[in-house]
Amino acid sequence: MAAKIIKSKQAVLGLFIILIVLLTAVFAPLIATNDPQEIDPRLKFKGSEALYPLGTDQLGRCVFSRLIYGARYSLGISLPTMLVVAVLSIFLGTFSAFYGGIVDRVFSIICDIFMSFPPLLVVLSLIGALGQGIANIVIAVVFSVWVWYAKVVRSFVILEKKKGYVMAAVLSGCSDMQVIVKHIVPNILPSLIVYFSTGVAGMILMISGFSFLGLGLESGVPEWGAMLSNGKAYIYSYPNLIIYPGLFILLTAGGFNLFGEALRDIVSPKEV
């Protein structure tokens, strides 16, 4: 698969964007020119210069430094959240589909109940009850979206367990756990990686959207969605306060989408 990824221009472009954003997050202290949370009202709305490449915001904070550190918060929340969703959905979806019967019926009913509530409503309720903070955001987002991914995993497993190699594994004496871990999951994993890769882009947009609505991190944290929220009051006088974080969100989400779509074409090529 690695050779196919290298040959795909779309995959290389998406992977390049992802790596740039990841490296920016990792080396933020070396790239940023200032403390992203340092406030100096005397420097508010300052223009671009060497020390402030993208100027300052309404509180005199360096916009460039806040954007650089924002990669840490956006990816630092989105990626672990998607990892938790992936593990939870693979475990529950696989278990339900493999054993079927009453287990699968109960699981389907639970999924239908969860899917009847819009994710935004669930997140609003949970953050209102738990309060703001990274851990609470992760809990709220996982609780609101896990069911959508688990249903996809369930459908993959239902199709896969009917194939001959699974029946052969069962007849050869493999236990249920061996069939699941050694046969079913490895065979559906490439398709799931594609699905979860594109899901990261949606996760970034979702978390940024919650921050834009004031449901994200604490006030003052340099997160892209929060920067959008803070800059919306100055959209006519200082539009750059919205344009810059918006471009970073678009670029990062686009990178994951490009890479995920390219993986989809590699894993499931279209028939000619």
Contents of the next structure:
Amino acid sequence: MAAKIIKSKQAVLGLFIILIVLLTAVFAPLIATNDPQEIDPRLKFKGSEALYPLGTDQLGRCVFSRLIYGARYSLGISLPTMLVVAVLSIFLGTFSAFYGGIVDRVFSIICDIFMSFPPLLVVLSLIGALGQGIANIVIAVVFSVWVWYAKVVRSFVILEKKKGYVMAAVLSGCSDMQVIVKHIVPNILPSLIVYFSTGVAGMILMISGFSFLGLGLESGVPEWGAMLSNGKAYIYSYPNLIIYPGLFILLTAGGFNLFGEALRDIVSPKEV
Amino acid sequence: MKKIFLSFITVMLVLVLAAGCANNEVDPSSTGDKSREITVCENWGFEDGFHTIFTPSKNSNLGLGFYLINFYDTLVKIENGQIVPGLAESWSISGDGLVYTFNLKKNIKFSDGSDLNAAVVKRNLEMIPVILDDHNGSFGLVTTLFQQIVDVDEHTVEVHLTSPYYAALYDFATPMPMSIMAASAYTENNSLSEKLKTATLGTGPYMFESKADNLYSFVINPYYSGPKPDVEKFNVRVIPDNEAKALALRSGEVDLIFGFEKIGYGRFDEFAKDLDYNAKTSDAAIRTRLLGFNMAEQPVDDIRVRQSIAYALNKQELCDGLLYGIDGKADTALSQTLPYCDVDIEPYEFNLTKANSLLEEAGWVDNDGDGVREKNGQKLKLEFLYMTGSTTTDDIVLGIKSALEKIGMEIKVSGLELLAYYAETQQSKYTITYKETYGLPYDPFVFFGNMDSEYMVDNVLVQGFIHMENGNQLIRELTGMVNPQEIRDRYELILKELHDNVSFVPIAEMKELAVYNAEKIADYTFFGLTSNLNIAGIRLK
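So that was the form predicted alone. Now I'd like the form predicted together with the partner chain, please.
Expanding to the full complex; the earlier chain stays at the top.
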């Protein structure tokens, strides 16, 4: 698998971008030239200079430093959210599909109910009820999207449980838990990893989108979507304020997409 | 033959579909003489009709209030903070303050052709409390004090009050609900006529013409007796999003964006730099941006902490930097240009040394060098609550947070939606909060009334005066005063107390904003009640 990834130019490029963003997030305090939240009205809309490589925004904050710290928020929210979604959807999707019958039917009805509400509506309501904060935005996003992933996991498990090796495991006396944990999940995991890794890009865009709408994060937080939202009032006079965060979102989402798609090509059987 | 028949059927089907998809409605803005016609934009439509008596329980939005002056008149008006004639050419008040006599102008007609007379005014004034119902008093106290309305003769109306009210004339000048409608606006059952859904029945310069999609059109009222306005027709296009409004102005779809809430300071500044547009601010201040405190909460229960906050804010820098020089620095919670509010006080000028020494005097010292002061093991931490929805508010709140952090305070900012914000503040779940005053005609009268802790209408204001043992009495006595000097003295007493106690920290005096297409509109004159859109105040090129 690792050798195949190294051979794939697309995967290497995607991984390279992801690594850069990850390193930026980890070493943000060393890279940033200023405190990203330091406000100085006297410095507003300053042009590029050594201390402010990308200038300043409407509050005199260093745009470069905010972009660097922004990586922490984009990855720091989207990766844990995706992880929670993955664990939840694998757990629920697998058990529902494996046991089938009434359990699966009830699960499908619950899924249909959740899927009938647009994720934005669910997030809007939950953020309204729970209030601002990173933990609340993670809860709201997990609540709104888990069902879409759980349905996919369920489909994978339904296909898998009909296969001979699962029958063999059952006939050889394995318990349900053993069949699920030791046989089914390891076999569907590569496909799921691919599926979830492409989902990270969507998650980054989703979090940025919610921040753009002013949902979830406190004002002043250097999140790229929020920066884009703040910059839109100055689209004609200071377009850089929306171009920079837009590029960072594009780059990061693109990196995860490239890597995920490459992984899918590697894992999927080649068409003849 | 079969092929020809099939082809015919296909062509017919396509034609029928094309006809079905076509938009048959004619956009009124696309017809007629365009040179005297302008289009403005608004967040919402006029689905509730065009009457003047709105209530939060019966109507989905009260925004028509900002347009009423174009269709209706009140008995008196406010100009530069003073009461001037409206439909009444003169008025007198009895010595005991209980009887207001209005002498109506003659030869005034409503847009339905009917005459203005004392009977119509009497009908309007009698109907306002009935239709307002539970909300009677929400838009001014005077309607709760009506004892009797008498039409003395065809052009004279007497309003008898149950008790005197010093701000009654300002209430009479409030377009919603005190604008006078034609008699046909009411039914025999004492309710509003259905006619008002599709008609304006006033004496103002304009009247409703038509609606097509998201465009409402208004034309000159043929019975209007005042000078003919420059604009012969205006359209209100519904564009909910502010970015879309700005783009619509740039594309020529609209000619004017009016109101600070629809433009935003950043965008206003952008248009001001563009020669194709004119960006105008009102001379008069419309509201005051201020900080309020929860007086029961530590550490702001200590006056020295509140004073240090007042001294720590460089208001001029905040106004020039974050508010683009549009707002002026505020030294008093209620603008000194408001009635009775011109009181001499010594402002708390920016002084970091004083701010720091006051905190030290109060026992707040940064012992561990982390930049945050402590006292008895507790950090100097403040919950800063504000209402979200405006980028300008976000910016000013962050600017204040940054300034307070410089004197060793730790500020946790919480932005909440309107309803959540009111719920939290009413339950005193905050330490400091950002607030704006109500603006004319509600300031200073409603502002003062809402400081009464018994009614608890606005807890942020209540907190400002809660320290005064006889505070509620001082406010209530004011309501019934008739002697102007006595009223001024009471205002001076209360305003000085608010200032000395640092009940509020005033920051900036807001201005109303208008941005318009410089090729089409030469100038805009703000109305006396500045936040009302004054189409007759537009001068075309």
